[in-house]
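What follows is a single chain, given as structure tokens, in the form predicted on its own.
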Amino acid sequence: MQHGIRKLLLLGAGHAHVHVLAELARHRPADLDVTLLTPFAYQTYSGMTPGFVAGHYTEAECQIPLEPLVLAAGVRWVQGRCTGIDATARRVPWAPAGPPAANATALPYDLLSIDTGAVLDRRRLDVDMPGASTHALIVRPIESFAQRWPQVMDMARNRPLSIAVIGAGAAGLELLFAAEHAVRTQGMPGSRFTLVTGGADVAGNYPPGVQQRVLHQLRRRDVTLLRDSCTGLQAGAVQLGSGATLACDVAILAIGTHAPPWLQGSGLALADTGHILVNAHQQSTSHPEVFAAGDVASRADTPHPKSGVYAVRAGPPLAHNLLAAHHGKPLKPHHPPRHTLNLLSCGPGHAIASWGPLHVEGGWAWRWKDRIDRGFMARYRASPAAMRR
């Protein structure tokens, strides 16, 4: 039996850890005290930032404001980025957001929640494409490029720009899509667009009918596919793995993700790709304190894609173990589904649906997304008042 006060730390505000601050908004037992650890003011929404790009939705659209939240919960918020993890002494080093804090002290925990969302490491990406970090347009953080897409629309406003996006999964597609709207709809004429696909399949992750409509669209907006990979990038130009240099005035980085590279020495379990391992009810494999959801864990039982769709759904489980886990009673399994509807959008009002083998597209498929893209962001802008009913 536990007695006294306990301290749950959550680190990262990722699309998990929103639901959990919504839930003790609605439930926080009186001898929990919570912390949240994040850089950041606000969670933008993956799933709506191509419609952003796009022009369908203003920034503020794309965002969870995380003081409501944080009020509403009875949190204290500490606005920083984690540096590193002493799981033996249950306690998290960080760094301020902003200018060097005197007192940025270890953050001590005695359950700790991991949800820091996707990253991509800058030091490994200069080292796999040399110039990444300063030449490219990163996708990861969102939040920070969010803020930089709109200085790429005022140059589209002042002179044709030629756009090269690196990497064709679903991320890459999507924001190609939707810059090549927003460009060739509120830019001058005359801009080109390139995806480079880093030699594998486009939509890979994909079945082969969704690949082809993939296809389809490309051609119809007349993209130049290149199935070459990028070796390094330098002003205005992408080296490419043929050795022949393709010149562009934007270059957007869309590749996989990488794992925090402060998970390194933490004495957590990990898995082969640097990711938190996580059992069944999203709980370290190592460490039964320490739960992790979305992009930072990896399921040691049921591996599945590290997506959006996958990380909102684990937030309410993730919620339910770690009240339970606070109280002392059994746990309940999280069960990701087989299959998940996936929403591809095309950028001009038009998505590519697919469940499975199945797959259709069109206006209405955009339109669904959009009222379930819609519908998520306002379940976690409500008021205070309304969060605790």
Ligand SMILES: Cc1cc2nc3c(=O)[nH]c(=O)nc-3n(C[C@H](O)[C@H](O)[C@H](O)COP(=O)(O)OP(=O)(O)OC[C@H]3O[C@@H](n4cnc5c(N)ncnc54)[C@H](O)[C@@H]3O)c2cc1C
The other form holds:
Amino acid sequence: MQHGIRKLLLLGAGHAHVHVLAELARHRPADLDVTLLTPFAYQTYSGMTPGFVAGHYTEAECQIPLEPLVLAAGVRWVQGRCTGIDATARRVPWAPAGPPAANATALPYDLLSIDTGAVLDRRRLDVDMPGASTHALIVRPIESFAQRWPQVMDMARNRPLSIAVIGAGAAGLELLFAAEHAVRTQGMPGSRFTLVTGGADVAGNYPPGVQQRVLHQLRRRDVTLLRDSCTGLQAGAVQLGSGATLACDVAILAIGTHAPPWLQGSGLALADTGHILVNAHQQSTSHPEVFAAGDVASRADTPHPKSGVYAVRAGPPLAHNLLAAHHGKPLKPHHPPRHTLNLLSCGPGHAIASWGPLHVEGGWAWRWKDRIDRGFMARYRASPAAMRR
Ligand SMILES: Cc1cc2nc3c(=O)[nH]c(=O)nc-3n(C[C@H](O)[C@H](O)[C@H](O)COP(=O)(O)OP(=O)(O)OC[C@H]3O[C@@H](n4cnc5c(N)ncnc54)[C@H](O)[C@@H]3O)c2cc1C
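I've shown you the form predicted on its own. Could you give me the structure of the form predicted in complex with the ligand?
Complete assembly follows, chain above in first position.
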């Protein structure tokens, strides 16, 4: 390391890190050498992915290209995935996103920031639902899901399909409504849709009023509701906890996510769930030179749901604290909001809006969500010159 130069390593280009990159584009200290390790040349915005499935957006409209951001910020981009962290040696082993390369030596850091999101761990899935990694269309990584979705639409244009969505949380519901809309408007008539709830309430994280609205929307679209769990998948079938078999052409798996397995053995303090335990500064509770935000982290002081809204909100305080840590200045606490605005899209330009116990729905709620999502994208798709202003 050159004298006085410190190495900041950013893992993942998640919601909080695109803001960190934009801040670095505005002002990167000359004595801070920054590397970004992330597998894709773009960051897919999950909030718009159901709109892509529904046919409202192109795939490119849901992506933030990273090249303009890293160029403007003077950041080195390494295209790959971390495979672990050695928090004692301050090094990150990684693997290239493409074919294996001989020179993938561990990346050193003085400061580390992690925003790699949560995962659907294939090994755990195959234990709980044998056959899942082979036969399900899994929503994470979201980039792979988005790449495979057009194949489903090609099938739907040739024959009616039976589509099952496993998971009745916000992601599963939005994808179900979006798929139903796309297949009904662009596919052969006669396709059928089933929601497998896992035995849990539909939209279980939402207040009862929102749940009722979701159930109404499911009935309007003639979606079959199975309050049953998925215990395995085969080609063309979902095995259910009741012992029944659900025949289907496509099974979309959108159940709750896991912490990345590569965090085990990192030496970082982890929550019981395996996520990185952070304090009010988004700083590891065990290693002050490590910061984390988004779905990969868990706040030790104020646990909050894992969602894109919280990951976005953590961006500005994370950027501030990384630079403060570099300059040896005091860190600022981040206070995540108690309630966030939730806009659940229901397919054909309709959404249910909720904030705490309050809820309403309509076409205007969908247009509101569309405006917020496009506004978020526009902020990080600006030209490098605009970013520096
Ligand atoms: C279909 C769907 C719709 C959703 N809609 C909403 C919504 O409307 N509102 C909402 O609040 N939440 C929504 N969510 C949840 C939201 O997607 C997540 O909470 C959010 O993406 C978390 O952001 P993040 O920054 O933690 O990580 P991510 O957005 O997942 O970003 C992670 C980044 O890290 C990279 N990465 C991954 N692994 C590695 C690795 N090993 N090494 C290096 N880089 C890596 C990825 O390529 C990516 O760039 C939705 C989820 C889904 C699946």
